[in-house]
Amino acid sequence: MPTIRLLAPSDVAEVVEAVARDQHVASQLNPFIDAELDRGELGDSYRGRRAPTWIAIDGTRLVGHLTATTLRRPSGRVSAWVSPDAASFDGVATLGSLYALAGARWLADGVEDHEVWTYDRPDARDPWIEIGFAQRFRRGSLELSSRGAPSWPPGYRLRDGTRHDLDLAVHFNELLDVQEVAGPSFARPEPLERAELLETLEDPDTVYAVVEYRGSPVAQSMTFPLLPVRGAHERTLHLSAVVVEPSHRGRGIATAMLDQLAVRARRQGFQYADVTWRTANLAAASFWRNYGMTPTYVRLQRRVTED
């Protein structure tokens, strides 16, 4: 078994190289993961981290590391978030040894929600499942050039929404929650406050798209540039809050809406689109795969409570 200890300044270079190797392998296996990595910036982030970082040493060789960022949700619950560059391991035994110490520290700090974003492939994903994590979300990407011109059924048109559509956005987001709560998902998403929605609608980078049928709104989506994150290509548009009124589903409305937004995004210089969906929402999973999304990352969660 490897020796587990806290990160020392002299270990940072090895951790950075471990992250770089993992990201390079991921980019070779999946074209939607970018291999570019600023080693200097990543090294500085580890040197300046306040949160502890554990490393696994086998002899003189680093075989794993683990750290997390603590975030407080609007509900007040606190989560420990592990990003793809916050963990590396050579197998489930090493991961288990790292998590035994890291997870105990998070629990001692009152953090019961442990969240992991990792590459969506078995060797990166399955060891987390073996130590008690469960899949919750999947992220996927596509090239915008793969989508053609929109094909609208008669009577439908797309318009840009504004801050004055706040009540409409609230309605559609409540529809999204209804989908998430239904089985087999049985999720309990945190309600999105009106103030948060208004802030999103007023953001100049957000495009709020509304589909109308003979003057009545029947679908929506929100898009905005993906914030810079390691492993993500530049010029990526993030898609979110895509929902269609139940009585208008199955007519190709969501596909036409997204295709029209893809045409606009290409003109604005975007090359990729990115979206996240709940894995247990089978309708959403089927739609995004059929739309052409290639899975890139998976989010896993472990909520540690008393049995």
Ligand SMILES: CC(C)(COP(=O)(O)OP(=O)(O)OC[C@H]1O[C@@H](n2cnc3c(N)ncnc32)[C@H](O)[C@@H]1OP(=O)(O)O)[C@@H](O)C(=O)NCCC(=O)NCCS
Second form
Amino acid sequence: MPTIRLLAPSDVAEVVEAVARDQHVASQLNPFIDAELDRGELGDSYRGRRAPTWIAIDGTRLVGHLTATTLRRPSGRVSAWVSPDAASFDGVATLGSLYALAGARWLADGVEDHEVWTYDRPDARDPWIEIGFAQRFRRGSLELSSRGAPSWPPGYRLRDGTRHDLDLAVHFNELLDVQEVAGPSFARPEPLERAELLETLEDPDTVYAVVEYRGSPVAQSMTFPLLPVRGAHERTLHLSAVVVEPSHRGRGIATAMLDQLAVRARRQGFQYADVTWRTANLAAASFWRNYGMTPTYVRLQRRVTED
Ligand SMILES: CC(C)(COP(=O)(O)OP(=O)(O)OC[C@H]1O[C@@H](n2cnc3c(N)ncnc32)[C@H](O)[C@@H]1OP(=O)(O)O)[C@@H](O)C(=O)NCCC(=O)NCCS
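Other form of same protein, the form predicted in complex with this ligand, not the form predicted alone:
Let us now look at the entire complex, which starts with that chain.
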């Protein structure tokens, strides 16, 4: 069994190497994960962290580490977030020992929601499931050049939405909630904030696309450049809030809308697109796989409550 203790400044180089190794392996196995890593910056971030980092030592060798960032959601709920570079382990026993201490500290701080983003591979994902986490979301990417020209059924056209389409955006986002509140997701999405949605529509980086059928809106999507994040390629367009009115589903509308946006994005210099979907939203999962998304990461959650 490894020994678990808190990170000391002299351990940082080994933690950075562990993260670099995991990211390198991930990028070898999946072309949508970028190998680029600024070791100096990562080392500085570990040295400067206020949140504790636990490390696992076997003999003299570092065999794992775990830390989290605590974030308050709009609802006031506080969660501990573990990003792919915030954990490493050589097996479930090491992860279990690390989480026993780290999780106890988060719980003592009143943080009962523990969220983990990790590579979508059995060896990275399954140990978390083994210790009680459940898979909630999956992320996927594709190369925009893999998509062809849009093929619209007659009567449909795409227009750019504006801040004046706020009510429409609220309507479509509620439709998405309807889908995910129903089983098998049984999700409990946080209440939609109109002000937050308006901010998104007004953001110059957001493209709010609206599909109309004979002048009536029937679908939407919101896309924006993915913020720089470790492991993601530059020039990636993030796709979100893709929703089609139920009576217009299954006619290729979402596909045509995204293909038209892909053509535009490529002209603007984007090379990749990525998206996150709830794994229990089976229609969305099937749609994105069909559209050509290759899974990259999964998000797992542990909510510590009464059994
Ligand atoms: C997912 C969604 C956007 C798809 O829109 P759409 O216009 O019906 O999709 P398309 O007609 O372009 O479908 C393309 C392919 O996706 C797959 N697909 C779409 N909906 C599906 C469903 N309900 N079940 C299984 N596969 C589905 C099909 O394989 C389809 O291929 P086909 O034309 O050969 O049948 C739509 O179902 C929707 O609005 N759902 C609710 C909101 C939502 O969950 N959005 C995703 C957020 S991540």
